[in-house]
Every structure is written in structure tokens, then in C-alpha cells.
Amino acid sequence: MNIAVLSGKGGTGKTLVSVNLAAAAKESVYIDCDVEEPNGMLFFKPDQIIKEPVTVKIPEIDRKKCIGCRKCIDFCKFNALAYIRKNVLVFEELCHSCGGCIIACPQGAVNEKNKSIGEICSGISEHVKVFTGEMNIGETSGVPIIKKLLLTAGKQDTLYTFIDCPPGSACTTMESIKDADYCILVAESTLFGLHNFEMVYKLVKFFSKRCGVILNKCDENIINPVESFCKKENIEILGKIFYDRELATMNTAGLILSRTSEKYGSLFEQLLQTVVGKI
């Protein structure tokens, strides 16, 4: 089953959510799809690393057969190309490898060439399988990654796999929830919390996902108007975590609460129960 761990901002909890969640499933796939910021790893510190990289198809000008009739250029709704003194440029950053000015050159003029993106990584950490993707800077879009990074993932033969999600709605969100069976939406109790909660609880209702909710940073002195708006809107709130200077210490270690601490160990536990007893 892939269960999709997801939050509106970053900074909410949800790879300390999905890390610990991988960690008390015993043998489980955590994939990392925040593929510009990843950081799973440097919680589980995987052995037997494989890293293979990630390329997408650009155009390629023939300058000989080109005549300049601009009919790629015509079609390229992304201004990725360009007639400059008699010459088409093409402004990879621009491209989005859809192939139309292929198919547009009555010449047969442009061409393919592969363009690195970033570069996929897996490894074994105890009996969890991770996979990472990681996107080169300055690139402008990490769905090639995430789709090549599911495939790989999604060979492994494993009950759980949880989908550590990129912060936010975008289209980065979307590829990386799209096949899941369940989505975890972690949130903070501050009204900045909320307004980002909201993005993302009608992101996973647009896909008519099931969903239920982890109230991170949560303060027993303090209303949390996500807290109040999930009972408003009857959503389920699956568990919550409280402040405490002994999670934000490991955490801040680089360590894995479900394997390091009995106290956090059972709630992990206890909140992968509640979660896979709604799927």
C-alpha cells in the first residue's frame, strides 16, 4: 500500500513523520520526492548506494537543413526557441521536452539530445529500502525525477511504501500522490499552518483521496485552529505530536525517533496501526 505523507509548507513535520512512519514498518520503501530540498537520507544513512541519473530530451538544431521557416518556433507555446540572426537558439531551461517542434520541422531539422536533470539514489538502511531523488540547481521542474523515481521505487516487492511528498500543491505534489492509496497531511497549529493545511486538504479532495491528518507541534496551552478546523470539516485527525526538547533534540541529530527513543517508538507504531486500519 503507498501512503503519501504530505503538508502544505515545509518545516511542518512531514519527513520526521515519514521517516519514523518507514522506520516502525520494519521492511517498508520510503521514497523521497522533495527532490529540490531531499533529506530523508540524512536521517537513515543508507549502505549499498546506487545512484543513476536522470535525463530529459531537448531540442537540437541542424543548422544545415534548417530554412528558417520558424514553424518550431510557431509551436513552442514555452518561448523556448528563438530566430536570431538567421539562426533557431533553444533556451533549455525554457523546454519542457514535449517534442511538438520535432513533429512541427517540415526539414526533419530538429533533433534530440539527452539534458541531465539530477540523478536518482537508493540504498538499505536496516530493512527499509530508500530511494531518493535529488534535481540539479537551476532546473526548473522535478516531475521527471519523481516519475522515474516512483517506477524504480515501485518495483520493490514490500507491503508499505511511504511517499515522502514535495511542501506544497504544485505539480511536484500532484505526480507524487497521484497512485497513492492513502494521504497522511501533517500539519502545524499556527493560523500560517492552517492556510497552508487548506491548500493541500483540497489538493488530496481534488484527487478524491482518502486522507487523515498528524497535528505536529502541538501545545495543550494553546487552541490549534487546525485542530478546530478538522473538527468543522470532520476531518480525521490521526494522532498528535507534542512539543518536546527530547524529539526536537534526536531529531536535530540526524536521528530516527522510532529506533532510538521507546517513548516515540509506540507512537509511530501506534499511528502506522491507526493509519493502515483506514485503508
Given for the second form:
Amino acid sequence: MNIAVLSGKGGTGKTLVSVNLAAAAKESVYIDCDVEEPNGMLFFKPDQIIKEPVTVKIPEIDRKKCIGCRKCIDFCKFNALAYIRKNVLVFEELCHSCGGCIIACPQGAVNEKNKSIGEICSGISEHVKVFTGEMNIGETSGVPIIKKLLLTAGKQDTLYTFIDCPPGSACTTMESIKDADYCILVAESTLFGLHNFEMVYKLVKFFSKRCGVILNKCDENIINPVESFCKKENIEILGKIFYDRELATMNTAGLILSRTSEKYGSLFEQLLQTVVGKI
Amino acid sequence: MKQLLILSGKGGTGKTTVAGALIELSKAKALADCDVDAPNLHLITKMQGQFATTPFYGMDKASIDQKRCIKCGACVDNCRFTAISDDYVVDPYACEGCGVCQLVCKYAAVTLKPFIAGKLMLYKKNKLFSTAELKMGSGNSGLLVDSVKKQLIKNSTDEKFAIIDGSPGIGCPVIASLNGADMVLIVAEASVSGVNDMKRIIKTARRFQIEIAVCINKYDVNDVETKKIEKFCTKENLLLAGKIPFDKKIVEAVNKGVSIVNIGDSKAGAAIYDLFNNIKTFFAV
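Pass me the form predicted together with the partner chain as well; I've looked at the form predicted on its own already.
The complete assembly is shown below, putting the previous chain first.
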């Protein structure tokens, strides 16, 4: 079963929750879809690492065949082509790899070449199979990496797969939750947290996914606006993680709590059982 | 107008908290929120009065006229985004508006139609504040960020200084926000992940040859990682503009919808005051 972990915004504890649930589940798959800033690997520190490049198709102009008709340029909706000094120039960062310029060219002067935009990295950490995508610096879109990542990691035969989603509710997040059986929404106990939570909750509802909430960085003395919202809207609360300096120190040092702390080991074990019970 | 852009590589490091405090301290009159996926700056800037809303058109989306379509399959075969279903309906979330389907259709059954992907908002009363919201699941956030900045610049009159809250990551929206900025303040968290994210965003920002300053948030939670950031800044010749301690009062401030510098004595507020002093000469504010 695929369990996606989302949050609407970064820094709420998505990676904390997904890494620790995957570790608590022992035999599982962990996929880090936050390809712009992947952090899961820093916790799992996997062995037997295999790296695989991710490429996209970029047009290449055959100058001998090009007659300068500019049909490719007129067609391109992304302004990735321009005619400068009697040559068609390709702006690789703007290209969406739609292939339209090839079809538009009457001279057969457009070919395609592969361009690397990042890589997929996989490895093993104890019993957890870890997959992560990493986008090259300077690239604009990680969607092709996420697509390939989910395809590669999806071939594993494991009971639990945890998908650590990118922040926000844009196209990359949609790509990451498309095949999820259940969504865990992690929310911080502030007004910012509520605002962001509502956005991502809308996305999950739109996809008609079943979901539950883990409240993070809770404080007994402060009224949690997310908790009040969930109660009012009848959204299931799966569990609470209280702000604790010990947790913060371990987490900032890149430790997996499920493996290093007895207290948090049992907390995540329990959370896992609660989530499994819902599916 | 000089632009201070606040970035972090990753969300949740305290960008908006720092931005809100710097807005208070600098009395900046021009503001923008470039986190179009999850904008939060409006929650603490207490903007008053009416705001103007403009629809934001993203890329057009393909639409298939079922009366003209003879189901030849040309559009489905050529769409690289698998946006057209077997019964020839376009999925607007997958469609990138490239127009290949229109190009290959011999029966003129495909048209590209304008698509509202979000909205731009502009407050003008006591401060100029440009912000936006992207519709759920939409792409083109870079284009919207660009529009947010253009809206701010177009409407500014004599504002000399702008504070811009950036978006997380290193991709399209962040690159769009870097365009035209004079200084980037990177908020880095003292953690293994924080150091990693900071290095990636610095590499990204360096391509734009913008002045870079760094501040460490929650520096006292992990001394080892704080030292790593300090060393990195020295080695790379980056201005370490401030160190903000962990402070529970930040949560209190956020929930009250005010800035941390307006909540009375707080350790974090004092640290941001020092941070402001360290960067203000650059902007002459």
C-alpha cells in the first residue's frame, strides 16, 4: 500500500514522519519526492547506492537542413527557440520537451538529444529500501524526475511504501499523490500551519483520497488552531507529536528517532498501527 | 527600488517570520510574497483595506470538439504528457498547453483555450503589497512569481526598498524570484538537512551574481551544525548576518498574527534586530 505524506508547506515535519514510519515498519520502501531539496537520504544514510541519471529530450537543430523558415519558433509556446544570426537557438531551460518543433519543421531539421536534469539514487538502510530523486541546480522543473522515481520505486514488492511529497499543492505534489492509497497530512500547530493545511486538504479531497492528520510541534499550553479545525470538520487526527528539545536535537543531527529512541520508537510504531488500521 | 529577497531552500525554516520582522524594523513600504503555493506573509502584515484582484492566466489548455473529432488517435499518440484520455477528453492538470495536439489534428477538432491558473492581489493603501495564489495543482508558478514582482515594480512610485518573501526549493518559482533582487538573505536552520539545503540554494543564487547574506535560525538547537554553517560562511566569504535562537514566543506571535519584534521582550526579536543592523547599510535604510 502506498502512503503519501503531505504538508502544504515545508518544515512541518513531512520528512520526520515519513522517515520514521518507514523505519518503524521495518521492511518498507521510502521514496523522497522532494527532488529540489531531498533530505531523506541524510537520515537513512543507505548502503549499496545505485545512481541513475534522469534525462529529458531537448531539440537539436541540423544547420545543414534548416532553411530558416521559423515554423518551429512560431510553434513553440514556451519561447524555447529563437532565430538569432541566421541560426535557430535552443534555450534548454525553457523547453518542455513536447516534441512539437520536430513535427512543425517541414525540413526534418530538428532532432532530439538527451539532457540530464538530475538523478535517481537508491540504496538500502537496514530493511528499508530508500529511493530519492535529486534535481540538478539551475533546472526549473522536477516533474520528470518524480515521474521516473515513482515508476522505478513502484516496482518493489513491499507491503508499505511511504512517499515523502514535495511541499505545496502544485503539479509536483499532484504527481506524487496520484497513486496513493492513503494520505497523511502533517500540520504545524500555528495559524500559518492551518492556512497551509487547508490548501493541501483541498487537494486531497479533490483526489478523493482518504486521509488523516498528524499534528506536529504541539504545545499543551497553546490552543492548536489545526486541531480545532479538524474537530469541526470531522477530519481524523491520527496522532500528536509534542515539541520536545530532545526530539529537535536528534532530528537536527540527522538521526532516525524510531531507531535511536525507545520513547519515539514506540510512538511511531503506534502511529504506524493507527495508519494501517485505517487502510 | 532595491530588493531584499528572503530564501531558504526549504520551507519552514523561518523565512516568513524573518521577513515579517524585517518589514517592521525597516518600515519597508513595498512588499511581495513570492511563495505562490502557500503564501503566508499576509497573515502577519495586517494589510488593511481593499485589494485589487487580477486573474492570472497560465498556459492555455487544449480542448477537443467531440463533434469534429473522428478519434484517429493522432493527438493521443503525440501528446508527451499523456493528457488525453482514450475517449478524447483533455485532462487540464496534465495538459501543458504545448499545442502539439492542435498541430497534429487534421480535422481542426482541437483548440487551445485560456485557463485561469490563479489570481494576483495588490494592496495599495498604506503599503504596497503584491501577492498571489496559485490554483491547486497548477503549474507555471514561475510565471506567477514573475507577475507578482512585476505588479510590485509597476505600481511603485517612490519606494526605495522592497522586501520579498521567497518560495521554497530551487526550481522555477525561486529562479523567477531571484531575477532583479539586490540581496538574498538565506535563512538556514541549524540541522543536517538545513546545511544541505542552504548549500543548494547558495549555488542556485550564485548563478545570478547577487549579494548573499546568511542567517541561522534556531542556532542553539544544534551547536555542531551551527558551527558548520559559520565555517562555511567564512570559507565562502558570505556575510553571516545573524543568529536567531529557538524561541517559543515565535509561535505566540504567529498565532496572534503579529511580528516577533512586536511581542515585547523576546530573544528571537532581539536577534533579528541585530540582523537588521547588519544588513541595513547595504540598502541604506
